[in-house]
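One chain is shown next in structure tokens, namely the form predicted alone.
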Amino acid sequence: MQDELHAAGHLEFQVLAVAIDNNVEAIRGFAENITFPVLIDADHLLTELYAISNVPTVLLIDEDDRIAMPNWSAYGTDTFSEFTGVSADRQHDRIRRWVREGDAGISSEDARAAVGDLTPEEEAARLHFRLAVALQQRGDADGADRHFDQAAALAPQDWTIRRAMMPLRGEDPFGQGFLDIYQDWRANGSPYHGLMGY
């Protein structure tokens, strides 16, 4: 999409990907043929700043650093459309309209009101997650496990914590554990800080 819009003269459009991951080598392999910057936020600072609780999440930020479209569950392809029920084409059209016409499809007032702050429990969960990662890096597996468990208990529907801890605990983030988290998330009303399928 960036190549397409640049070819049409919209050079101001820039995609930035941010991976909330600790595995730099895995991200390096993923980003090998990508032509836009891929940043790594191992400390999950961006997810706290923008109250991101699920991935993938997209934000549209204009040239004046204003959020034109807040946290939005958008997809680059239809790979997961059967799973999510979300069409990537519809979302791509929204981005094209924003770049070409300045219309993000949401008013400034609605954009400001769309994403609530993290709850105190969610904030505490993120702190426990950070502590767990730090303890794990220092070789304290038991301490890390205690804090991972506390983070999961405080924010059971926050994928930026629950799914992010899976590979850190030796679990497959695309395996049965993820499907269990997904089913639980759906059963609890698919909570999300932002706009789902917008």
Given for the second form:
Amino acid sequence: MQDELHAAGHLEFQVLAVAIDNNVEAIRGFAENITFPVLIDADHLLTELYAISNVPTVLLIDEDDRIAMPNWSAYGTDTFSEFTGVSADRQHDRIRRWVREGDAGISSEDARAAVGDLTPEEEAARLHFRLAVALQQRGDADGADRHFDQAAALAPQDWTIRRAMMPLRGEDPFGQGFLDIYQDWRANGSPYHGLMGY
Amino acid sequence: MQPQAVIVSSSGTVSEQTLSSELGWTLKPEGLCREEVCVLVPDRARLVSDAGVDLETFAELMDRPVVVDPVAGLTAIGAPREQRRGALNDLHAPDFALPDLDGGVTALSDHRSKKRLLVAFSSW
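Beyond the form predicted alone, can we have the form predicted together with its partner chain?
In what comes next, the whole complex appears, and the chain from above leads the way.
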């Protein structure tokens, strides 16, 4: 989309992709032939700063650092549209319109109400996750497990905690453990810090 | 000022020098200072002792979340909460800088005065 909009003369449009991930090689695989910057956020700093609880989460930020569209569950393709009930094409049209006309299609009032703040528990879970990653790098597997467990207990419905730790603990993030978390998340009302199905 | 990666400190304290180099704040007679801004320190003895600057007290003064692991000798300090609240309530995008795949560092503010689509994604 960046190439398309640049070709149409909208050179002021810039995509920034942030991987909430410490698997740099896997991210490098995704990023082949990509022309925009790809950032690596192994410590999940962004999920704290913007109250992000799942990926993909998209934000539209204008020339004056104003958030035109807050945390938004938006997709590049229709791969998940059966799950999400949202057409990626419609979301892309919304982005194009914002770039061309400056209208993201959401009122300031709705944008301000769209994202609930992190709870103190969700906030602390991010710090425990960060400590677990640091301890794992030191080779302290027990210490890492202790903090991963605390993080999961503090934020059981947060995908950037629960699912993100799975590959770090040798679990398959697409396996049974994922389905268990998914069912639990659904049973708890599918909580998401932002706009879903929009 | 983004959240801090983990700080190594066996006692939960850091030297004034580390406070300045790692966390960007300098202890002065008027309080904790960064550039032109100073934060008052009502109870200085609680913040600073012979062991150094207490990280939990520092985080509390700055309204930043903190988790200390005394066994591992590690402390994690989050971002000032007002930054996230500024994003959620005032729709002001807080700046951040992270390593990029090209081996450099990219900040949101490197692309100021552009319309930016920020996407958080992952391999998991």
